[in-house]
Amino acid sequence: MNASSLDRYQRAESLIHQLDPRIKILLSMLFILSNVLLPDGAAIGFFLSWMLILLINIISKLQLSFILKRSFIALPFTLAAITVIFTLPGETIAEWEIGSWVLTATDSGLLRFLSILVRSWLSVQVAILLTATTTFPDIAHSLRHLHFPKILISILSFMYRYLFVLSEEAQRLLKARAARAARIPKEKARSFLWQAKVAGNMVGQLFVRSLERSERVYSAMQARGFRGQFLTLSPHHLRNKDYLIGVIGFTLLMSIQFIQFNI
């Protein structure tokens, strides 16, 4: 697995790509905050937010399927909030008896769950747009300019840089296993316990190799004068165009709030 298969940055010449990363990060955070502030069942507000995402997607010259297919990956995680259907007071819409338990679904709970689902879906889409139009070094450098904790930025930077190394190491382990196992007995291949044992051994080997490599990398970086901060060649100077787009984006988000709360 190479870096291109993990990196979601899409190179293009567009207004969004050329925008200063600090403005993009701030607007993305404001967009997520705007979704959180919308009341449950705010159909108009959610629809306008999605229209804004589609507009940005068009300006970014990205395919619509690019963000849609990747945004659905967040939906299964929202199932953790399914309990609100049965715990939030409201008018009963259905009941299920499970032994001595009685699960009562309410209209308020269902509305809250659907709203959480939509909020999560929209927030993931704007995050995908951010990573698709901004390289990770620019994101990390902008976070430092925005005075995020340095230790957090360093952890994110190391994780991103060496995620590709770990994936390559895992691929080598898989190739080595395939080269040493010309034929797997059918009774073992179908055994879940046998497969779990093999996977556990591979994970253990990957952990040991990663630990050894991290020590070598740390020693090499110390020898080269690393002081806990990654540098970039991008100057990141805010231009008048960046300020203008930032004001326009903030105005659009405030307009969504105003329309939703005054209809």
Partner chain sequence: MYLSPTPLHIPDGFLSILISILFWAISIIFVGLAICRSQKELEDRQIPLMGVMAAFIFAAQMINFPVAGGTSGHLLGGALAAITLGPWAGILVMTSVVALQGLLFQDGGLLVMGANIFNMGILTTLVGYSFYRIAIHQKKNIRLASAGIAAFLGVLAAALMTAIQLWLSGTSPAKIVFPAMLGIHSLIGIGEALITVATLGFIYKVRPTILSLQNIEEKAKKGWVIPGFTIAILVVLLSPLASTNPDGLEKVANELGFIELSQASIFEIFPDYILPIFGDGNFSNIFAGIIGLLLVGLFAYFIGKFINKRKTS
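Take the protein just shown as the form predicted on its own and give its structure as the form predicted together with its partner chain.
Below: the lone chain, stripped of partners and molecules.
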């Protein structure tokens, strides 16, 4: 496994790939906002939002399975919401007896749960679309145009640059541990204190290596004239096309809200 497989960017030539990242970020945020504002059980609204995602997916020439596969990342978190089925007041749809406990599933509880599920599933897909069609340096650069704090953007850019390097370093450490630990004496293998100590030493090792790397990086960058900020050779310009797509996207989102609440 190499670390570049961590990157979610999918190279392609499409309208969405060429769209100004500022517009993409703003539209993604608006989509998620619109999504969260849809009430429980807003079937039409959710369906239209999904259609919009599929449309963007097709325009951006990504494989449908690409997004679908990754869209389940938030699924484990739904455990946190599952209990709402049994606790929201409403009409009973099913009852189970577990020992002395009686679980009563209600219709409004189920509706709330499914709505939370769909909302997060749709929102995740938009976020995946954003990162699949925009390189991270572009995202970072357009965050600067959107007046995010410069220091935070610089840290993020450095972080992105060394993420893969240090992740590979961590993978090497893990591989080395797996190789060394083929035969741990039984009493040691069981003791998680010992295991934690080994892991702690690995983290410490990684810490020291990272610290030294950051010093080398700084010297090297200073030698090249770094003054604490990244410069870019490709200034982003908002073209008419970008404005047009921005307006179309906004209108579509508003129409989803309008249709949901008026039909």
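Nothing here was measured: the structure is a model prediction, and the numbers come from that model. Definition used throughout: the rigid core is the maximal C-alpha set that superposes within 1.5 Å between two forms. Positions refer to the first chain, counted from 1.
Novice: With both forms fit on the core, has L174 moved 2 Å or more by CA between these two forms?
Specialist: Indeed, L174 is displaced by 2 Å or more.
Novice: For S123, is the CA shift between these two forms at least 2 Å following rigid-core superposition?
Specialist: Where the cores coincide, S123 shows only a C-alpha shift between these two forms that is less than 2 Å.
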